[in-house]
Amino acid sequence: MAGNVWVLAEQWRGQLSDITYEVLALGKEVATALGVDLQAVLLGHEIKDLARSLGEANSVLYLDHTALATPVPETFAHALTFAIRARRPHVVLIPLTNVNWELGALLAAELEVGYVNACKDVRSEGGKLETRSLLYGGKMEAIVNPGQSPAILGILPGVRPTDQGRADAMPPVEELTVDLLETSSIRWKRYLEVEAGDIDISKQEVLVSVGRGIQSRDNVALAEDLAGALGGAVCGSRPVIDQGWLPLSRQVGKSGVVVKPKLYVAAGISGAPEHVEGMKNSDLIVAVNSDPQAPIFNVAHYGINADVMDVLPTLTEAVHSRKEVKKHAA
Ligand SMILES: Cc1cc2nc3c(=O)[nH]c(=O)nc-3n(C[C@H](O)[C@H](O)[C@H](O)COP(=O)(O)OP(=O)(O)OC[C@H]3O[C@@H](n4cnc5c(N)ncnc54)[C@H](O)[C@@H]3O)c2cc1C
């Protein structure tokens, strides 16, 4: 009899993350196909109460320790290795976010098994697992059959709808006591809060978002013009923030802000999974990219395969002319 399917229930500062529910929904499908139970695994300190919100799982296992109060991947990997050796699950699904991006690889190394990262789906046919894993920032997809048990799989956000992984049931909860020595060479210092004072991009209805394709700080003005015409704000992908062309508070994505505007214009953004995680639920996505193969076109409702330097001023002009026509008609 194969071991269970485990989902690491990711919590951030005492709150379960949405991706936990997405991965629980996937885990349920895999567990059902394998004919085993789905177990949620909670790691942290004083987190037992979160188990109530994990009703999609058949049961919840939790490890409570002061060393798990802050997310240090090495320490989490030690704790999870201990739990896996004790309970021998067949599949371990790890939600991929900033918090545990490194966890899967550390865990697999400690257990001396393989690791399949960036999975956008997992299926099970006749007891065999098949994963679809993204490579090169989403430009290639690899089909991987993890042969070993436990199969350690890093799961990308958006794998299933969040609501599919929520259930009202109260699963049985069990504690596993773990002894953790504070041996990690990594020390947690503090949380860096996003600087206050700037606008909150999560509250904007229109966002014009720029990526590396905008090429320079000066060109960001083209996006500001369009955002101004549309009554919205400018934001960007991580490289734009890293270059200092926009403040950190304007970063969209995994390590930035999650936005859901009515309109999201992605200008010169490739559509890496970490960016898409932050904007995929926008009502209307318009992507402008000179590369017809850019993954952003997979999530966009409308795609413009052209140079942003041409398209942004053209769109701004079109919005202004439309406003003029409306003004005269009124
Ligand atoms: C743990 C982790 C967390 C991360 N968190 C985030 C995050 O929160 N947010 C985020 O955005 N990224 C994040 N990243 C980085 C992410 O993986 C990508 O590297 C990043 O999103 C790429 O940004 P980009 O699309 O602007 O740049 P690129 O991938 O370099 O894409 C630039 C795009 O512009 C197009 N282009 C170039 N010139 C033009 C032109 N003249 N006209 C039109 N199109 C043009 C190109 O075809 C290309 O598609 C994270 C990565 C990791 C590992």
Ligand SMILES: Cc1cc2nc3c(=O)[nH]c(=O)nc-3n(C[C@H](O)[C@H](O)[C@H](O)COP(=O)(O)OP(=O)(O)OC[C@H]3O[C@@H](n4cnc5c(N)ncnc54)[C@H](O)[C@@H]3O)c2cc1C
Contents of the next structure:
Amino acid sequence: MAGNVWVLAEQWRGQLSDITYEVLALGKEVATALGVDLQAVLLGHEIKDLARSLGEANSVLYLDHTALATPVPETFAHALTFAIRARRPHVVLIPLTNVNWELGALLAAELEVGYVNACKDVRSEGGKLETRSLLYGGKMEAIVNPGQSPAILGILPGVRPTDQGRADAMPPVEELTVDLLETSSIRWKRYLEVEAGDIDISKQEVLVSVGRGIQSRDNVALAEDLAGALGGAVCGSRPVIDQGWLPLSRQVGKSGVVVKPKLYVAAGISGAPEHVEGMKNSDLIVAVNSDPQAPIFNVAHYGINADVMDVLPTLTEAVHSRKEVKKHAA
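Hand over the structure of the form predicted alone; the form predicted together with the named molecule is what we had up.
This part shows the chain on its own.
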């Protein structure tokens, strides 16, 4: 089989994203099945030391340029097009996050090849690739067999555990010079930090997450009461954020923040795939929804089929009562 398997190492502000290791683990499986090497591709400026953390790959291809200091999809697509034409990989796996969401389509267009987006798994049988791709916001799943080379595949978060993509080995690094002067009409201006004082929901051990079922901004207070009793924080699904009931920094999901708390209470959340991708690895998931067919129950460890407006105050009262009992017992 000619051509290696490439994994784009996603970096943001000089740090590798966890999804890089998830996709490396998947890439290793695909490369082994195809009988070729796994190569990580690192784009940036003065970040060569990050290659030390990519030991699961057989080698690292590093492209350094001032224009690559901050991920701009159009610029990255130009750089990768140059590298792909020079080295001819068989498969290119691109992590799908807010950083690189547009990159795969732009890259495929420049190379004039097909693009398989939203892949939740990739396998190889008899030298042929088979991908499982989510369509229509996850409502459908398609089995796609990319016929062309290179196969450009966008990989969703959560395809493999991050630990499987980490290794202590020091991979050899090869630098590839690329000319990117005046190749893009898009220029990076600045990065807007999260408003001072807001919390980082990715670091919370307890989260109470609200969806459309909370009905109005005023009712978010019910979730805040429960979160306060549990010593956690409130977050939400995209519809709640779009309504402006919670700030963007509190959004859980594929287009928001990936969280892994010890306890995740999903209150009035239907369980769309975009949301589930961001919270499915929580240690304990408790779902509250009045619809017994809500998809959230498929990933929850415990489910309460009831009106969230009734359940939240009851849970809050129960937590406070439990604390009082423990207090008096002590």
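Superpose the two forms; the largest set of C-alphas matching within 1.5 Å is the rigid core. Note that the structure is predicted; figures quoted are calculated from it, not measured. Residue numbers count along the first chain shown, from 1.
Taking the rigid core as reference, does the Cα of Gln39 move 2 Å or more between these two forms?
False for Gln39: its C-alpha shift is below 2 Å.
Would the C-alpha of Gly231 be classed as shifted by 2 Å or more between these two forms after rigid-core alignment?
For Gly231, whose C-alpha is compared between these two forms after core superposition, the shift is 2 Å or more.
After fitting the rigid core, is the C-alpha of Val308 off by 2 Å or more between these two forms?
Superposed on the core, Val308 moves its C-alpha 2 Å or more between these two forms.
For Gln215, tell me the Cα shift between these two forms once the rigid core is superposed, in Å to one decimal.
Shift of Gln215 at C-alpha, rigid core superposed: 4.0 Å.
Cα shift between these two forms at Val276, which is computed once both forms share a superposed rigid core (Å)
Reported C-alpha shift between these two forms: 3.0 Å at Val276.
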